[in-house]
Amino acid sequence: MATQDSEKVQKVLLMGRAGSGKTSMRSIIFANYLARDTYRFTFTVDINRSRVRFLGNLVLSLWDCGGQGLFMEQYFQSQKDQIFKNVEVLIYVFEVVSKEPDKDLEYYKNCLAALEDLSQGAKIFCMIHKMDLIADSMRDKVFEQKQQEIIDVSKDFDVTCFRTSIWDETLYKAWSDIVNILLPNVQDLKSSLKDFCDANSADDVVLFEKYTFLVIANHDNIGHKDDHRFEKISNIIKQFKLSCIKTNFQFESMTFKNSYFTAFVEEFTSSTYIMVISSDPDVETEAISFNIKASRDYFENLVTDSLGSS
């Protein structure tokens, strides 16, 4: 669905049983909360609806649905058409240490049945959440077991599972991957970032969404082993940006240099930041900054086009 001013609106359901962590993750990603601040949150009552503008004209209509038993029953009965119609994405949150895992799966199956009736093309993502409560040595095994249980009950639905925690980069990784799927032409962005990376003899180039600092696209010329490194950086920079805001400073750019590499982070298009990393000891910072500025208009149009037609 779209509005008259070319906004592309995507209805996103955030569902899961009470206490699974839905509101905390939403607040960290979209409302600039730190993980340590979420302990004050109480259970969501009924449905909390919010509109989150992302990359300019992409608007996520986010429905954070309270997970208490009474509300869940209403969702599948009296409110079924209202909630499950015209859904683009279902994000279902499973608490990995849930005391009633069978009940979790039952509610999840009810969601799938409702989508099958009212939103057959919806994309399904499952967060296996609070993985920090599982011992490091057991996390792979527990995640794989839980993931298989979810896949088994999903039947004909194509479901993607993520292991997440509000205390590390996994939450950013999951939401970055989800947002990437909502951008139909993201491959064009990645191709252009490769050209930019090569032209500047850079090791890495990363595009972050301006407000959430989720990773939109990147190109890596080195082949790093840490697949989550950009999400770690995203988490660090976002917290630094929030610190600037609290002290009445506006974060625009930063440069970090040591004996191994130089990293540039600058405001790029109207809805993104860019990070350029170079291990060349003779890299000219002024040249990189000039090329970033010279590429802004081109990438502004490209980011807009990545939303696809409404």
Contents of the next structure:
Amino acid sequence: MATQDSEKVQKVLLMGRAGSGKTSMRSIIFANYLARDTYRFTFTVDINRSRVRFLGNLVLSLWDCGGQGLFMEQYFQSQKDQIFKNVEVLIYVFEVVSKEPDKDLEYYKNCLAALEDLSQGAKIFCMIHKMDLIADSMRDKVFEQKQQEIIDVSKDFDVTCFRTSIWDETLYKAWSDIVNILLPNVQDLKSSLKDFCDANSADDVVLFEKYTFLVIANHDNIGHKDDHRFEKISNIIKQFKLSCIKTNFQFESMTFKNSYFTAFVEEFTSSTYIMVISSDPDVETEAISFNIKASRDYFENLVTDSLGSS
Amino acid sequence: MDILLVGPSKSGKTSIQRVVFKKLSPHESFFLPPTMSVETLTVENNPNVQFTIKDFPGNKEFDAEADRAILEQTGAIIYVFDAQIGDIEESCGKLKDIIAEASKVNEKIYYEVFVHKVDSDLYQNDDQKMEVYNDFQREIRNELKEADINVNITFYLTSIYDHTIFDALSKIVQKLFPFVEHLIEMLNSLHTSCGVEKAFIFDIISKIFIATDSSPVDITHYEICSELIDVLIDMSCIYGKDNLKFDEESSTTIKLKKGDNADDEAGNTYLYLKEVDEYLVLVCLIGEEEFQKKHLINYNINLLKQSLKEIFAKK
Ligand SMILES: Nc1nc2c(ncn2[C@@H]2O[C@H](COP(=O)(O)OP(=O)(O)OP(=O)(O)O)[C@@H](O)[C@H]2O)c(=O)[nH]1
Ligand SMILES: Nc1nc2c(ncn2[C@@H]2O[C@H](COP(=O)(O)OP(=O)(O)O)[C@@H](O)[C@H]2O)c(=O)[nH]1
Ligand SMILES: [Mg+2]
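Next block: the form predicted together with the partner chain, after the form predicted alone:
Next comes the full complex, this chain leading.
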């Protein structure tokens, strides 16, 4: 286990206007909230800084900033250094139906300017959030349009936009993608997963982060059609996990079956869960269970390495 | 057998019907337009567990003569009372009128009251919920006494934002099927013969439970079983073949460790799901020690499956 000193702290700013959904987002991904419990949140006043430990020894520092006018002013003046120094990642949340879209972009531009001064090289992600409020048929169009507006004002910054809603798996997709970019050495992990997949003649193998259930790496042996399957699974298992916690239980392993497939989800390394899907009738389920246990230690090291903590 | 949903406009009838039987997510109910004419929905996932929900436009009044055909078909009338704004006296008056007319036609109807939307900020704690619940109950009992009407009414605190609505509807559906008695006996014997802690039989599509053993229902146990069904269905949709979602081989085993805040006596537990009939599953909570005798459990579940088939065949 790494010591305090060797911890790689990555500072992530989570910004956006009041009510844009930052607290809800953070709570669903990093804390134990269900989407339906978020409507009780009131506006965040001032900065609510919370540190989230991820994959054992990677620490994301989330700066959930209340976006009310007054605080925004402070950010760019007295607190500018404190906030914008050493930022690895900025995640900016735009409400897709906004009363003041111009102001949103204005604040966003201010943030970029501050980063240009204090944290060049920061990675920028924009969430175009609350997409559920847009009719299904219009979502593509609205997203393209918003994305273009954002790219237009981002100038030299390379920005990645996501469409998100707390009501479906898009939120998991976006955060999984971001986290993957933050993991420098994920390649070795991927190739070992492939070996594991082959050895068990499995169809699909996935590593999930233990607390958030975000996807860290996977190997797909048969070319599944559904590209969004992991986000759906993250979302649904996380919900299940929360129900477990309410009953004072923690789940350790699950097996799902029908006449075609068997799925295992098990606690794996100290910071991950593994999911293995098999549809090979010749493979004994006990054998897979056994192999999961046998490769635990090997993967423990790989996961630590994938963080590039050197 | 019909279940009628009645009550004032905007009280939440359509929301209830959609959330439970059409998988509408609760927050989307906000966009539902007012109901203009009766909407009928038949639940028939399993051929032996069929019932129809009729969603009436707000403030439907009944007349023993004009509505005779409807009322003869009716198994239960659910009156949805909006606890956010509801006027208890007015609502009780309306409900009394409905009961007066309906009971003229059909004495067997069950009357059910949902004290609904208790998730709102008006009800921060259970005491406040119990207060409106008790007030409503007292008022309607008085009304019925004055009118000299003698029927049984059951009351529920409900919200579409949590599992209370599923729990309430489960209990009502159970009243409509006489074979439920037998199912309860079978589940009780599962309890005595293999130490199963709690057992439910679910309609896997609606997540209504049509039976459970006689030990009291802990809503968190219901919740965890119903979430388990969600995971199984999602997994099966993703990894099953040709939308093969649910079949005879469908099963789930989940090992639960006791959490950090659990009592000392609590041990590890298993959640075990097995198909028992078309779209019906048995879900049980079983202690770690008892689960070691899995063959015994499976044997007993098979017996249950057989008896279920016999009961259905007799009908
Ligand atoms: N907070 C809360 N709101 C609810 C609940 N159930 C329904 N609502 C809201 O109540 C409003 C009215 O719901 P409907 O289902 O259309 O009401 P209705 O009884 O069918 O109304 P009519 O069709 O006009 O008779 C909607 O905005 C729902 O979102 C609940 O459990 N909690
Ligand atoms: N429809 C919809 N509402 C959302 C979504 N995300 C958050 N909200 C709601 O927006 C409101 C404000 O969210 P909050 O997280 O407190 O915003 P913050 O001020 O940015 O932290 C809450 O009522 C949330 O329930 C979303 O994806 N869709
Ligand atoms: Mg309606």
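Here the rigid core means the biggest group of C-alpha atoms that line up within 1.5 Å when the two forms are laid on top of each other. Residue numbers count along the first chain shown, from 1. Quantities reported herein were computed from a predicted structural model and do not represent experimental measurements.
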| item | value |
| --- | --- |
| Displaced residue check between these two forms: Ile274, CA, 2 Å or over, core reference | no |
| Large Cα move at Val283 between these two forms, threshold 2 Å, rigid core | yes |
